[in-house]
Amino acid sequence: MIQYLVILLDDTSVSFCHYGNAKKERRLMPLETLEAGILFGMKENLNIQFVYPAYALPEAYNKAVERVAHVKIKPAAMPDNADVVVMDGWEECESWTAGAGVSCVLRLPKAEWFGHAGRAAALLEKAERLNVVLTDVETFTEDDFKAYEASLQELAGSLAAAYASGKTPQLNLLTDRMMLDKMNNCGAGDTNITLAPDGKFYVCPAFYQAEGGYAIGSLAGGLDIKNAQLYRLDHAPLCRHCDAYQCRRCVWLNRKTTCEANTPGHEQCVVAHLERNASRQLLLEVRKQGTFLPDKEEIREINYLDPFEIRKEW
């Protein structure tokens, strides 16, 4: 069931996930389209998230946005009044000062992540929550998996020390899995949809801003999601059995790597399970310091990194 509506205010609205935005020319959503999108969200009782470009909007747009409860997702160049600030690479992190309640999304390629886990720990000192998004997960090699595992272990050490001192940093790669007892995936096409400046609905922003996407309806004609069941967890043959609950299970990456909306590629699965295993070790370490999440079961030990390897057991 759809619960969230993402509204891209401009063709150049910031990307906050794996995809790169191929649209470089400004195209502001017509004001009447914005107002109709807000009305649609209100009628459907949806949580609305506005995604901003890197320039100031006309005042009429700001007034329209403020008429409804919402979340603002903004690029680091325009962080004022943001609920979520998106940074591309480490350079944008250096001068950023978070406000109370602000989360941060850090997008960067694997080469900029490996060997820099300490910088992520420092960023957690400024943000209440940090979501790290690797923009080239589909290119991971066996050597990359090893480097990623090492970076997670290093970062887990910093997080364990923070928890021992009474702090509670949130990092999607490690702390989410400690808290979850069921899948908490992206939900594109199932629990959330995107409205683009052209007045059409899309599975997620990537299906509009990246190449090769497609619409799933419009404000004028309503939603029209073909084979809607394929976006649901209960129709994902591997994912519905998996307990890497923090995995984004990115539909856009799935389609890109396996040509299936509901089946992740090998790289996405291994990365998710490396995070899961590092979360397991972090949870064990934190519990050595005292009672922590007493009602939460331990994360069981597993002997695989890609569920495809044990598909016959499932």
Contents of the next structure:
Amino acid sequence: MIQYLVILLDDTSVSFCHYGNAKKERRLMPLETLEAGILFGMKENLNIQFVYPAYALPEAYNKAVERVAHVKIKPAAMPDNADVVVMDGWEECESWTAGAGVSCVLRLPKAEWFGHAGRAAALLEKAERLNVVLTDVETFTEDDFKAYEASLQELAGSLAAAYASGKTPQLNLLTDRMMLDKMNNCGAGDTNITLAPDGKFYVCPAFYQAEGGYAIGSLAGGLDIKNAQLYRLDHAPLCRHCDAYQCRRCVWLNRKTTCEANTPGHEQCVVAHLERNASRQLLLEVRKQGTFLPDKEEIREINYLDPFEIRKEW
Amino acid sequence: MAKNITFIVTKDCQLACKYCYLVGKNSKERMPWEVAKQAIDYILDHESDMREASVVWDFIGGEPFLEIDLIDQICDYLKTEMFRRNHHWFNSYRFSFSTNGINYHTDKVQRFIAKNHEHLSIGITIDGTERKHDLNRIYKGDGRGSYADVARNIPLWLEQFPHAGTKVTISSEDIPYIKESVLHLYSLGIHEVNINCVFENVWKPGDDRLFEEQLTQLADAIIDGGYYRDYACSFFSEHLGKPLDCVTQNQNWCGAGKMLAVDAEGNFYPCTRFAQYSLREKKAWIIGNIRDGIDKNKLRPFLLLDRCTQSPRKCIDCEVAEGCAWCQGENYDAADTPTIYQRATAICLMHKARVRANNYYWNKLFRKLELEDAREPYEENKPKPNPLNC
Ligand code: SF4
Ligand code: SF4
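Write the structure block of the form predicted together with the partner chain for the protein whose form predicted on its own appears above.
Let us now look at the entire complex, which starts with that chain.
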């Protein structure tokens, strides 16, 4: 069931996820479209998330968005009143001073992550929550997997120390899986959809802002998600058997790598399992220090990194 | 299970069959030898990725025998290379052909057959009686029927391959000729007739009733004529028409993805039906090429396919689901979005009609065998066909 509506206020609205925004020209969503989108969200009982570009909006827009409860996702260059601030690379983190209750998304390619992951621990001091999004997961090689595993181990050490000192940092890569006992994926096309400046709905912003996307209806004609079942977990033949519950299960990456929205590529699975396994270690470590999440089961030990490899065992 | 590897050696054919799914046939795209060689080298270099105990090297077109020189060269190279590399397929390989039979008697084809006979499977497509065959299988250009040119090669073919079967495809216009066609093929000495309805959405209202009637008449003819003892027709199967369970009977029907096809440009496909010349609506599903290799991610959706994930509710709940087939390529081509996970069901009413006629067939046959006290000998000696999925 759709619960969230992401509204891209401009073609250049910041990317907060795996995709890069290929659209470089400003194109503000027409005010009538914005108002119609807000009305749609209210009538369908959807939680609205506005995604901002890196320039100030006309006053009429600021007024319009305030008519409904919402979340503001903003680029680091314009962080005022944001609920979520998106930083592109480490450089943008340097100058950032967090406000209370603000979550931070850090987007960066693997080359910037490997060898520097420790800096995320410092960032966690400032942010309520940190979501690290690697923008080139699909290019990971065997060596990259090793480097990623090492980076997670390093960070897990810092997090364990933070927990020991009574803090409760939230880092998607390591702490989400500890808290979850069922899948908590992105949900694009299933629990959330995106409205773009052209007045059309998309599975997620990537399907509008990156190459090769497609619309799933419009404000004028209504929502029309063809093969909607393929965005649901029960129609994802691999993921429905998986327990990397924190995985984004990115349907955009799925299409890009395997041509099917319901089938992940090898790299996404291995990366998610390295996170899962590092979370397992972290949970064991934190529990050595005392009672922690007593109602959560242990994350079991497994001998694979890509569930595709054990598919015959189901 | 054998690995099936198909060389699309040419997109040319002498015929322009009316039901041919190859929408992009042409006389220009022939596979160059260098492409074939590179494809073979890639495949044999990747022995660890292809662990199937045996291999079927398949040659299709268009009409493959138009490229008999190239095929001969490919087969020689394959044999030499499998031997030289001590490849596990060297002792377990076949060369397989689906031909229109027109060039079967020519010296070149016959020399090739003599050279490779013990490793060959050749199927000649003949649709039945002259009337039925020439309804669809006509020459390019003048539209002349091809029956006479094929039929003259059948005795030679059966002499060389006495157990060969033929493949018949039924479209809407063919329904009235089913009975006479199968009996005609039997009369030519062909003991195994693999016959199926096209998966495309070609069916007209009422076709299912006509189809059921034809199959019922065919059942009578096979049983009353005693053909059931040593002739097979794939329309009638003991394993047909039961409900299926989504846990224990959830296998995919089609082998796309476990197979491999390569075309003249050196592109790899999960099966030939995903090459552009086979697709009406969708873009080719290329999984790699001879230079960069196979992108395993592009194969994952195929290897994860199961029956229920791709089937609509009506198929999952169907009381007679068993034996209802599908073609992954047609599913993809007909789907609302570019996915292989949306099963096309154009065949639904035809399958149900087939199930009714099939029930009639077995009820009638078993009763007859019981009355004649002949059930046991029948069970011991019944023909064992090799049903083809596509
Ligand atoms: S599908 Fe979800 S996880 Fe993937 S890019 Fe879109 S929003 Fe992000
Ligand atoms: S790790 Fe792979 S199988 Fe598991 S949820 Fe993520 S994408 Fe799906």
